[in-house]
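Only one chain is shown below, in structure tokens, and it's the form predicted on its own.
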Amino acid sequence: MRRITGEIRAKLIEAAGVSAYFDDEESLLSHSYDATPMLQAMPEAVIYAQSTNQVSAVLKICHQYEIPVYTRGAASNLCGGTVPVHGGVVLVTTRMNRLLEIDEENLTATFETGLTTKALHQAVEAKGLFYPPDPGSMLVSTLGGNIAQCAGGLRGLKYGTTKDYVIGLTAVLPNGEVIHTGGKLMKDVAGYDLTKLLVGSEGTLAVITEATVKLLPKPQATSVMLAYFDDMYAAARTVSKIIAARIIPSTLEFMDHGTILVVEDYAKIGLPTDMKAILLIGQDGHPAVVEEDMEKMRAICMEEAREIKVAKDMREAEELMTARRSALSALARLKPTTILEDATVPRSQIATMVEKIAEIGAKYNVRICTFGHAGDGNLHPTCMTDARDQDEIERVEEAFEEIFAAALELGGTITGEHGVGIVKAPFLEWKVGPAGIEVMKGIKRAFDPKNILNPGKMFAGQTRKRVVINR
């Protein structure tokens, strides 16, 4: 990789415009880390694009002098995707954040990547439509960045992730040229399917600019309640009657003791602190519907509960899912460093894996608390440390470590919604195997021949540890 001489700065600023083009320290500084604790490493310069046109421009020139190129939406991405590992030019999108199109007809929505999860939401809900994909961050969160990793949320149960809903993207390749793939087409094989191949692809094959999403009917009606458990194998043989009983919920959430303990101090709803574990499951469609799922599902959760709560009106259940959401910010709270981690398991092996998860915390004596998506097996292991102390942050390693490898035992996966990036790229070929590394690798190599896109992510040199800071 080379570094940005005069010359090609120059160029770059005559690209970008000069109020686009940020290399002092402050800027280099704030733009070198996202917000995957103990990960950062400087970037050479920082650009705000603004048009897809713009994009194109700076990729030709640092294609030119292979100038590494890092993607960037709001940073809020939890496996150090948009680190500038290798120096080169940090390339933010929240500057192109305009909504384009809601077209009622053919119920889509197309926009440029720097928007707002929360924005799309607001803008197709005061239409009466609906876009699944909810990510926890999805208040601060870009379009651009959830597409890049395939985020997903409360509501993937019932509706899937980010790529069940984009089916057309506008993207600039590498070398600066600019592919359409897909379109508002409900039924499109024409070739190779690019939307679905990029979405996911973490930044590391092209920069996409704009997005279609096709939309849903929003739902008419809403229902949210809590189920306290004294077992945790109690709560996850629920959640598998509940699905046995042909019940898809929008919502099947799990949070284990230890952050019911952290959220009730830091939500004061009146969590019970005693249970074991609390299912927070919510249903929406037809208000028929709704009515006669809620009723069946808390007579299930009754065979095995303790108690059960439901919402009594909308405020209440936005209450509640509130109260799920902050789970990472409660827990953020008890010490300077939160490490949330994202593994898989298939739903029948839910209660096992929270239970190894809950022994390999105490192997390496680190606290670790977990919640998540109950009804997709997806976890988030959440460890509380302190990146100060070099002992415990090592334990703290090799115990995800074991976790990971805990879930590939139990037929699960590394990463269910927050992608690969430095974080789990040691850990990628133990799910994909070596010739799954080399398809991919090829895959890259077709994209980005130069590799000036994302270096350093997905792919790991040879399996290795966390760094804590690398200039």
The other form holds:
2 protein chains.
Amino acid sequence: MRRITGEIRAKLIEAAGVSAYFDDEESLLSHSYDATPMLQAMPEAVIYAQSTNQVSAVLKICHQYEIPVYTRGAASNLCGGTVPVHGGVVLVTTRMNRLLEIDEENLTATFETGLTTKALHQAVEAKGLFYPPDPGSMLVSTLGGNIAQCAGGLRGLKYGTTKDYVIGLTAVLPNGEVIHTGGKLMKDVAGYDLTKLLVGSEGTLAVITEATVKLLPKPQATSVMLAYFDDMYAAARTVSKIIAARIIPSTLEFMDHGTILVVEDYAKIGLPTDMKAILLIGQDGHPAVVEEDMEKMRAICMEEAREIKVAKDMREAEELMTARRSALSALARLKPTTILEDATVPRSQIATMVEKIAEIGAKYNVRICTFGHAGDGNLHPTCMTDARDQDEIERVEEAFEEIFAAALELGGTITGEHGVGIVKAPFLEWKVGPAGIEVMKGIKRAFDPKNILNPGKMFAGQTRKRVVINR
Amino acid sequence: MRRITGEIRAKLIEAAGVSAYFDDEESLLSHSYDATPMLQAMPEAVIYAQSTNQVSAVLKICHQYEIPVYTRGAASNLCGGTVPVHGGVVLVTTRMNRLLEIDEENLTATFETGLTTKALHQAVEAKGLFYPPDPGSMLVSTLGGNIAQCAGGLRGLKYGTTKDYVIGLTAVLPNGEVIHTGGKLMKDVAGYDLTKLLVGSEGTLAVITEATVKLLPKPQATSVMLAYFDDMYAAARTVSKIIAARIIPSTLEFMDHGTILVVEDYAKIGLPTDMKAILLIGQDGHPAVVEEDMEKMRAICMEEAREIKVAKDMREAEELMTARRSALSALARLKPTTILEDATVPRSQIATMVEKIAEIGAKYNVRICTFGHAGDGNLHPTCMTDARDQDEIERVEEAFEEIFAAALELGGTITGEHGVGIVKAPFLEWKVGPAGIEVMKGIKRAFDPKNILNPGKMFAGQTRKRVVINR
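Output block for the form predicted together with a further copy of the same chain, input the form predicted on its own:
Let us now look at the entire complex, which starts with that chain.
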């Protein structure tokens, strides 16, 4: 990788504009990390992208001089996805945040990728429409980040994830060429599906500057309940019975005993701390369907749960949701370092996996609580630790390695919604095999032969260690 | 491209087994064409694939000797997708037709790709489950073909297409290596999404031998109605008003005047032949939702339609569906050659596009009727012609070229669900641009550097002519 020399710097400033180029120490430092703990590397420049053309101009220069480019939205990712491990440019998209169009006839929205997820939610919901993906970071995350990582969220079970909604993209290739994929089209099979390939490509193939997503009518009604269980297998059986009853709830979230303890201590919402598992169960849609499904699910819960609490109105529903949504905040305040992972298994394997995680935590003497999306098998084993305790961190790394292996053994995957980045790179081959890695590397070379886009990610895994990087 | 010599032939027979290898004239001839008119080329051998391992063994030999491999299911595609234009092996998947598992807990089905679409529908529906993709060819088409082409169908508007359901694949790379992508997972972001990339890759990247799809609960109720319109714009306004009312019907199909005339003449189902357009409108789901949506849509139709006919029961519903489903058969008996295309536009542009198609048909003095999926903008302009009339065929080609250009001008695409194959290859660059073509060629090279899988397709378009190929 080359460095940004004075000559290259002058060209980049000319291309980006002086008000968009920063290389003071504060700017570099504040763009040297993301939401992932224990990962940091200093870039050489920070550029605030303002338009597709400007991104193209910047990439042409970086391509010519082989300068790494790390595209960054809100940097709320949890896999080290935006950490500039090889220096170069951090290309920030947050100034490209215009909502370009809500097309009510075609049920699509088109926007610049620096727009936040929440802003899109609010804008489309004001028109009676609905954009389902709701990652935990949605208040701050950009849609570009959601697209790069294929963000999921609580509604994944019923509504799918980001890739199920993105139908068109404007993207800048590493050489500065601009491509347009898809369109306002529910059906388009003209060549390989570059749209779906770019979703989840983690900034390694192109810089996505605009996107078109499909929208749904906003559900007319929504309802939630909490169910408390004496043991985790009763909760898992409940999940199975709901699905066996041919109901797909909009929300089917899980918290284990450790999470319950910590959330109650933090939020004081009256959770029974002697319970071993909680399910948060919701449905949305037509009022008749919501009522019927909730009643059916309540009856199923009665067979297994100690207690059930159905929200009487939206305010109570919000309160119940708080229990689940505050899980990460509650866990994060316990110890200096919180590592939130996302090992994922087929839905039928949830109980086995939660038990495995608890066993592995005990084996390595590290504190791991588990919560997550029971409905789609996407679990978030979360470790409270301290980055300064080298011995404990090593045990944490070993525990997570064993957790990923366990997930794969159960037919799962190393990451359900957070992405590979730096953190999962050592384990990608476990999931996709050597032939899969070779194919993926071939795709990377086809897009980015000079490896300037987000280098050091996805395929870089030589070590399982989550290392603090110092340049 | 190399030819199959005696030595290669012996190796292929050893790999495939003598009962699976055919190179008699009848076998070659019957695998020299597919459902696409006016395209034919003779292969040198036909191999009936029996297992992933056997496919791998065959591909290793073909890779070593650079023998083209044309994977073929039921050959019901309409883009020349399985025509062996460079000779070599036609690899038929229809013997690999086992339904391996319906997993009711994870709501997935796993099967060998030679299974027919209809067989999967029947098996999952018997368990109260639902696999939505329903291409017109579903009685005979294989799921492997559906996956290779990303087949759509009548339910695309509400339920999406094949790519929205495929979550895991077993595929053999050109060099014989086997990869497994995805799994029984609703969320999986471990590396590039090879599953979605292989869906719609038209047999050019890998031979897909097994697949896992996600299933939905089977809708409890379904209802349909026909609405007759004095002019096409009234029908188009009705489509817009339904969507504006925040209803996503399960079926929203369109037939133009020419199609109505022909269908009535063929099926004698009492269609009013003075009507300029018919919409077939359906909804499925919870009975309360179906009733409410159908009533709302009936009221919307009343504003624009001359007459409305609501099915009283399932038998009547089937009868109404017959009108739409028999469109192709009815048109096909008019003239010796029927060319069914699938230019697609954003839903809001349907009326403009239908009028454009009629104008273009008149300009070139060729008979084109249009029907298709109004709800998702996926139109099927269908030309009744005669392959032996060289002069007319040239006008047909020019007319379709202008139709594709018109679709693109309206923000559409050259193919919504049929694929590129040979027929659309000359127009692919119009849709994706030179940079898009380069990226796609790069992906092709990454998978298949020797270009042995389905060579002569997708990128081969040097001429717009639909030529009868003779080797």
